[in-house]
Amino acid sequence: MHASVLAPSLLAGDHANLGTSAQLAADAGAPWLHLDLMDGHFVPNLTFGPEVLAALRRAGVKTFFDTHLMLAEPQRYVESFAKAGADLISIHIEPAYDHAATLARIRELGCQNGIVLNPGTPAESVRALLPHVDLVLVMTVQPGFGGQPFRRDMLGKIAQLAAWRQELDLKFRLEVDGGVDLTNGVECRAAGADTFVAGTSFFKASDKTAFAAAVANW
């Protein structure tokens, strides 16, 4: 299984000092920072776009930028976020275009890609796509809005991905994201889970850097 890795979500950042945020986040030890983008289609919520990636790279922000697109049309998108600074790109499985190739190309712009599950979608919607991606995200909040609580029911589809990560000897990395603190956290990982987003928890945390090292000691 892989090391523990925290990606603190900017999403529950202070939004007037994205930049102060994402320091903070690599500062207290976090080795991802997970980008929350939302079009107000696929999900009831606007986020932010590319611009702003390339904004925090170019005020020296060095972190792993793990990209996460909640839109009804990503593949119209990937280019722009890969230019802007992504290193990991992941993708709803939910809206209907073609996956595989829209994967393929993350890829192909020098990305790692993620395919993303949100609750209500189970776990077979993806396995043809597991031989040919980099991490798969359970959600387990319904994506839109932040500060939701955590869904325990995901814990069996985490440990089903696990199970055939296991059995098709593959090395995608597992990632939780929604309601993730550090109790549930400890159930995701004792499922399967290594990668896990961290939002509200962790910018409301009293000391980051002891949340980012509980975390990486999982």
Ligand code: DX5
Contents of the next structure:
Amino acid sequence: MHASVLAPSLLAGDHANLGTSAQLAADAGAPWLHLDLMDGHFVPNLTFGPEVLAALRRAGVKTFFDTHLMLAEPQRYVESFAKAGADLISIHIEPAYDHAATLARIRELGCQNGIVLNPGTPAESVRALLPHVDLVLVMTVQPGFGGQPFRRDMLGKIAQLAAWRQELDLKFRLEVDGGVDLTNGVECRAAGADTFVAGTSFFKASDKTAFAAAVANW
Ligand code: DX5
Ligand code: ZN
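What about the form predicted together with ligand DX5, after the form predicted alone?
Below: every chain and molecule of the assembly, starting with the one above.
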């Protein structure tokens, strides 16, 4: 089982001061930073692009960049995100494009890769890709917006993916994203998750160092 990793979502940070928010998360002890990229097509919202990642790197942010592409055509952008400083790039299974080729391309670009499932997408849809990924991200809200309630009905999907990981003797990380906090995160951990995106719960926490320490101890 992988050690627990906290990935605060910059979506819940201060968008007028993204560098400050990113550094705040790093200083609190969060090993990863989760970056949510939205295109207004795959999800009904817009965030930012690769230039923001590059600017964060130039500003001295050294955290592992966990880049979540909520894009209808992610294959067109993986190279830009890799060049901008992404460490891991995850892409959704739902849109129609060559998933296997895009996952392979992400590794060629020197990044780890991840495949993401929306709440309505069954675990079976990614089963064939499992030997070829570094991370599987189970959405615990419908993507597009921060601050939504955690979907407890996703715990079974997490457990299913964790069971396949063991059965197939694979090492991919299992990440959860959406409405995760210090209470339901423990349930995700028990189901087999090891990587925890936290937007609202992390940035609203008065003691962010204690938050990061709690996740590290799961
Ligand atoms: C939702 C994003 C999430 C979001 C999580 O589309 O993928 O990463 O920022 O935010 P919270 O933790 O507030 O649900
Ligand atoms: Zn996300």
